[in-house]
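Next up is one chain by itself, shown in structure tokens, the form predicted alone.
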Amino acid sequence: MARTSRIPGFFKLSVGERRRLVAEATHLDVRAFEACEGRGLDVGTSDKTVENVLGVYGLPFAATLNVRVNGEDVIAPMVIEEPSVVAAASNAARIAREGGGFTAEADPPLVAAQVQLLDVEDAGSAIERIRAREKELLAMADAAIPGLVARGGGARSIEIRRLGTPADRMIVVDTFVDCRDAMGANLVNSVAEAIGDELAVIARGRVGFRILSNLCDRRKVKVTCRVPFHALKTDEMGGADVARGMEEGSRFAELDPYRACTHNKGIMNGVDAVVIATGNDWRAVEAGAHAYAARNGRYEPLATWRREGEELVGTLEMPLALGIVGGTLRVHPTARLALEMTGCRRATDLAVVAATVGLASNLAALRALASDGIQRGHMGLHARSVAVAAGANGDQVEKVASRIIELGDITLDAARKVVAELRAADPTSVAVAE
């Protein structure tokens, strides 16, 4: 079977059938997917990973379908608890295929090692002295990370900035490190530690903080898609009208930080789910994304949409530092399986996949807001979760969900009443959960 992310009717299949089809589509052994149900972290490993461990917390491990990026199909893993996100991203990716899918590019994996220098009497002279010794400092940095240098990475350049007013007597030295296929936090911190004391001597000041920056604006991903108007139509609205509404919604986010925040949250629904699934640091990704959104002095959307001819063009640009080696991948077997699902062989490839799912999630949200409203699909899926919480099982889940949607009362109490009614009609059904 050729590698494909297009599997119609996937949501209607059993979990076992889904595993088999994804295994075939990604050229992996189905037994790896069958085993993933029990392949999360065990308590013993968890106790060695973080502190004060009480147990292990599980989240749904799902697949985003229909993704086509740079001419290749990708099944993207997602770990997320929010209903409708996976379905919405998959549907939006299918819509984007009507225009050829997504195109994306990623910057080299550069991350800044920051050294804060304090009590610098003459900042101008200190900056000149540091610049004069850049080659020597880069060599010191590389000496601290020989393994990365052996893999083709290492320190690439140094930039120096004055901070605050002259009274602060503070400068910061940013050393940009090519992290190759690692996220790079520990490597970059090692660089900052290695050159900090020498920088203080050169600057004739005092060394302060030495740590990486999670605002990785030299490590950005840019994703675009061109969606024909006809692909955006709904039962109630024509595609051109939906496209106009989506463009107007984009402008809303560009002009209002309150809207931009929720706009970006929708993007991060997709990005974070891929980041978590592959064992990467979603807190670092979130911090960098939101800092980048505020880079111009006001909070702005990471993705924008414009009509061009008979197409709606979406563009997402954001920093994204991900790794395919080290970190959680060393200890979490399902994270390793998730990475294998993507077929990514470089960290930049994984960043492209995560950002693409982010833009797909944004496409889905804006299309819903511009047409049917965000609640229609979301509440339908939420109703299923409520039904399960009320004690429904098997075929009861869909019956209870449909009934509470029909009643317009998607609450636990309403679901329990419907479960009780079903039980009364069929005494062999499972008792209502207390």
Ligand code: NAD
Second form
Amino acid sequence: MARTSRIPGFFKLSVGERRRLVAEATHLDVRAFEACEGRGLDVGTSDKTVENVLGVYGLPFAATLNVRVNGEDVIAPMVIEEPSVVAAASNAARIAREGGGFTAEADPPLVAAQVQLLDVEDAGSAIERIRAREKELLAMADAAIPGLVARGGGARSIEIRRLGTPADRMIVVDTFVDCRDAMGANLVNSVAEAIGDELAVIARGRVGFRILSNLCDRRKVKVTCRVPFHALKTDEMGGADVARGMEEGSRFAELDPYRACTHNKGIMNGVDAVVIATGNDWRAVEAGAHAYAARNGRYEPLATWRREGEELVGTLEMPLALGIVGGTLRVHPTARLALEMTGCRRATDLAVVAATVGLASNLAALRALASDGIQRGHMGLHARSVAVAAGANGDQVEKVASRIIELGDITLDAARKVVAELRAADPTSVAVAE
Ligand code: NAD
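Given the form predicted alone above, produce the structure of the same protein in the form predicted in complex with nicotinamide-adenine-dinucleotide (NAD).
Once more the chain from above appears, this time first in line as the rest of the complex follows.
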């Protein structure tokens, strides 16, 4: 955890200054941050990691400030290409601090190894026979993952479900594996493959698919924040009115899957950015999140907001299978640095940080939608990337961005015109992109 995550004026500093302050706050060596420049995966490692490699693709690596969760400060790493997400999450985390920050709890890291059994004539007695052999099957599963067992993890329980109608003759055996500090996909897949054939023999059927489920609803995180109304006020609106609008926006998402989808996208802006920064599998996280959002038969928001007294209470609940060992972390130096920044010692702690940044992102989006609208803040920051796309460089970026904001025309055409004007005034100052 960080000494403090509150660093006023951080966004105005140079990249070098920011590195120094984050290194100081997280008790890390500033040289580690300097070294991460251009040090994602190198091409050689990439070539050994995936197939048909052409090069390495870079994305911005940034810090979310102000996060306080369970009484501790955290500077959360984010890797994301979308303007305004980092600023919005940092701003919302600052607002949440006024209510004491976030509180969170994570389930134990259980993930299911699924074995599909086919041609099962008598599902009822097959299920009984498998249950009777549970202890032996768990031991067989553990034997496939000795490293995990040595670290206190391993197969914990077996649950069996019939699928479809009797005509499908199909059952599924879910073996729950405690993955400790690993995301667990490879470990759990090993378990599924180790016990699949034996399960088919016991069930007197045929083994089908053997793989983990990414709907890890036994590995959830729950995050809450209580924000005093006054902390939500904007230049134009009182906090109580903003809180009412945010609750109404939450109800909108609860009642309409079209809104719930965008509501959850805003949450995943924060979650994914932390997940990617720390070298975790964001496709697995996304699949799990959206499957969980649809668990009641209709797509629903992962976070909801209600007014209680003079406070707005936000609650996020979602599955999150993250690792602090294995996977990409083995080879990616910046992912390792990002993980060190968080100070997380357990995979469950990292899940708490990612979910907290998700709830902060949701707070930011709902507050903007309940007051100024989303475009004002977003387009202001978006203007800088438009300026860069139009060919502005160095100090010119801020000049061009400010000018197109002033003109109320944040488009590539407008930015190109401003760049051309600046170039006419000082031909050496700006490189124009065609
Ligand atoms: P992994 O294969 O690297 O296994 C983790 C290793 O870390 C194990 O050998 C384990 O023994 C060891 N370990 C060391 N310290 C540990 C600790 N404290 N707790 C737990 N294990 C510890 O990684 P994994 O987590 O099994 O699998 C993750 C990878 O699998 C990701 O790269 C993911 O993209 C990929 N994957 C995902 C899916 C999916 O989600 N559907 C499918 C296949 C593969």
